[in-house]
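Form predicted on its own, single chain, as structure tokens, below.
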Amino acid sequence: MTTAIDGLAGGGVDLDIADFDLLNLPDDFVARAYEYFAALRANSPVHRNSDGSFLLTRYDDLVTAYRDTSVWSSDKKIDFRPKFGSSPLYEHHTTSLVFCDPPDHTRIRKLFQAAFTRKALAALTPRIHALVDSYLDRLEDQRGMEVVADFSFRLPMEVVCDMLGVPGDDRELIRDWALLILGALEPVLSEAQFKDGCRAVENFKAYLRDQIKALKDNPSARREGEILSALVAAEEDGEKLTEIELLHQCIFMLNAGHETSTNMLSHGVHEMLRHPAQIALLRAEPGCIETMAEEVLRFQAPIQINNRRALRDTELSGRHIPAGSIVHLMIGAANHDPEQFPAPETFDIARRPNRHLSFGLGIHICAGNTLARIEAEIAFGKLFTRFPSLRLEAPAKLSKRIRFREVTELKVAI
């Protein structure tokens, strides 16, 4: 199910949010999310849901939860057991790097760092330029495109497949599995979604076992700089990476490596076309490309919700939060907090400073944030330089997903 984007940003402080509940959201929530966030920030910044969890909507409260790991845990073993049982989804989402605490988090993340060094990313840059040019050549030939399928999904998926050493021909298969696995993180999960998500995890693991076996059987097939090759080597060198950890970090990298960037690119194209004066500004001042990428990330956070568990009694915005409580960090709300961002509902590609929280903060800050920014700057810079007359054929359509702000369809034409 999708909804058209219509009037994404607004005041909304007069909305009645007394009965607002993440587990039973109003039908218009996706279309009016930022209005609801404004009302919650103003009237109930630490808002209790029907299950006893809390919504956090103020920027400063999210920063506190991200930074203080002595109080706020990312480990999801307790949280996910009632939802996933002992299923493949439970195995994946409690083993993934993003959902564990130190020392496991420190040990596993260290193995990925080599893929995101300045040298490694510099080696990827020519490939990103070539991919974007090929998509834009196709746009010129066809005089139009569906942005998600032909641009914003293809670029990060092909890049992450290159990084992991996974054949690019498998990208559609991987995308389908990723949507089912990440979809299971939504606040409300149907039985069908649960079964489909579990099946996707098992299929993904079987696929990766074949890829890993091929690399183990034929070491000459390994490539320097490919993450899958590096992880296989780390396992063989005794760096304490179990097979289950190896499989699930690869799944996590393939999922996380494209989901955020896909949504970022889709929203960036849409917002620029909704604000033609910003395209003119970018063309007049090409140096704005860096701040443009940051503003897209702030204005339409690709991931809208992160979660933490309180390890002890604490307080946020004057409200007591008991030990064991789950808090939902509403990134989209924090990114529109007027206490941090003047005129937060204005899309301004020259905005400085812009300390948005779309990549998280602290030890769990997105490992691929620099790569995502490189993809954005190259993609947006080339697109709006080459096609200044690009236009929307219809408003973007948004998925009904809550955790991810996903554009499902965006048609443009020259």
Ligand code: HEM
The other form holds:
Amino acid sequence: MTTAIDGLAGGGVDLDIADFDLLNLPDDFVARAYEYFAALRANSPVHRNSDGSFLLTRYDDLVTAYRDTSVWSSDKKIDFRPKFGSSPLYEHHTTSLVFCDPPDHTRIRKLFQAAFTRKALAALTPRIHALVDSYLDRLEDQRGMEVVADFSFRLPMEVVCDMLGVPGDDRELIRDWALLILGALEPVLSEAQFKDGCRAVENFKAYLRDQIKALKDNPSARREGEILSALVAAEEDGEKLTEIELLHQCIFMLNAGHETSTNMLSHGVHEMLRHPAQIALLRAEPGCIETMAEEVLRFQAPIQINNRRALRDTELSGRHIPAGSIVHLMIGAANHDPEQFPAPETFDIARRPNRHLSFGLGIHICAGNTLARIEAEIAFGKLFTRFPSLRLEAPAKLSKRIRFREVTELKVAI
Ligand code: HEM
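Output the form predicted together with the named molecule next; the form predicted on its own has already been displayed.
Below is the whole assembly, all chains and molecules, this chain first.
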């Protein structure tokens, strides 16, 4: 199911949010998300849902929850048991580093750093240039394109599959599994979504076991900087990573690295075309590309919700939060908080400073944030230079998912 977005900007403070409930959202939530956030921030910044969890919408409260790991845990073993039982989805979502606390998190995160060093990313950059050029070459003779399929889906998928050494033919398969596994993180989960998610985890694991076996059988096939090789070496090292941990970090990487960046690219094209003066500004001042990427990330955070559990009684914005409570960190709301961002509903590609929370903050800050920024700068820079007169054919369509702000269709004329 999809919904069209039109009036994203502003307003909303007067919306009645007394009965607002993340588990039973109003039908117009996705289309009017920023209006609901404005009302929540102003009137109920630590808002209780029907299941006892809390929604956080103020920038400062999110920063506190991200930073203070002595109070706020990312470990999901307790939270996911009722939802996932002892299923493959449970195993996956409680093993990947994003849902671990120190010391496990510290150990696993260290292994990831190898794939995200400056050197490793510098080696990927020419490939990103070449991929973007190839997509744009294909558009030269076309009158229009559907941005998600023709542009923004392709690049992040190719890049993250390259990093994990997944061959070209298997990439569609991987995408389907990834969507099913991440889809299971939505606040409300149907029986069919649960079953599909479990099957996807099992299929993904079997697939990766084959890839890993091939690397172990043939060590000369290992490439420096390629993350699967680095993780396999860490597993062989014995104490650093178990086989199950290895499999789930790979699945998580593939999931974390493509859908997020795809939506960043789709939203970026959409927002620029909705704000033609910003395209003119970018053309006049190409150096704005860095701040442009940041503004796209702020304005339409690809991941809208992170979660934490309170390890002890605490307080945020004057409201008591009992130990054991789950909080939903509403990134889109924090990114539009007027206390942090002057004129937050204005899309301004020269905005500075721009300390958005789209990559989170603290020990779990996105490990791929530099890679995502490189992808954005190359993709947007090339697209708007080569096709300066792109225009929207229709407003973007968004899915009803709320953890991800997902563009499902974006038609433009070239
Ligand atoms: C625009 C694109 C992206 C966005 C918006 C994004 C967003 C995020 C956010 C918000 C977190 C923090 C989760 C939390 O604190 O609970 C995170 C973590 C993570 N992301 Fe990204 N991400 C993006 C791209 C990528 C890419 C390209 C990769 C890798 C190829 C990646 C890998 C990771 C990993 C491994 C973590 C877990 C870090 C940890 O727990 O220590 N992400 N991401």
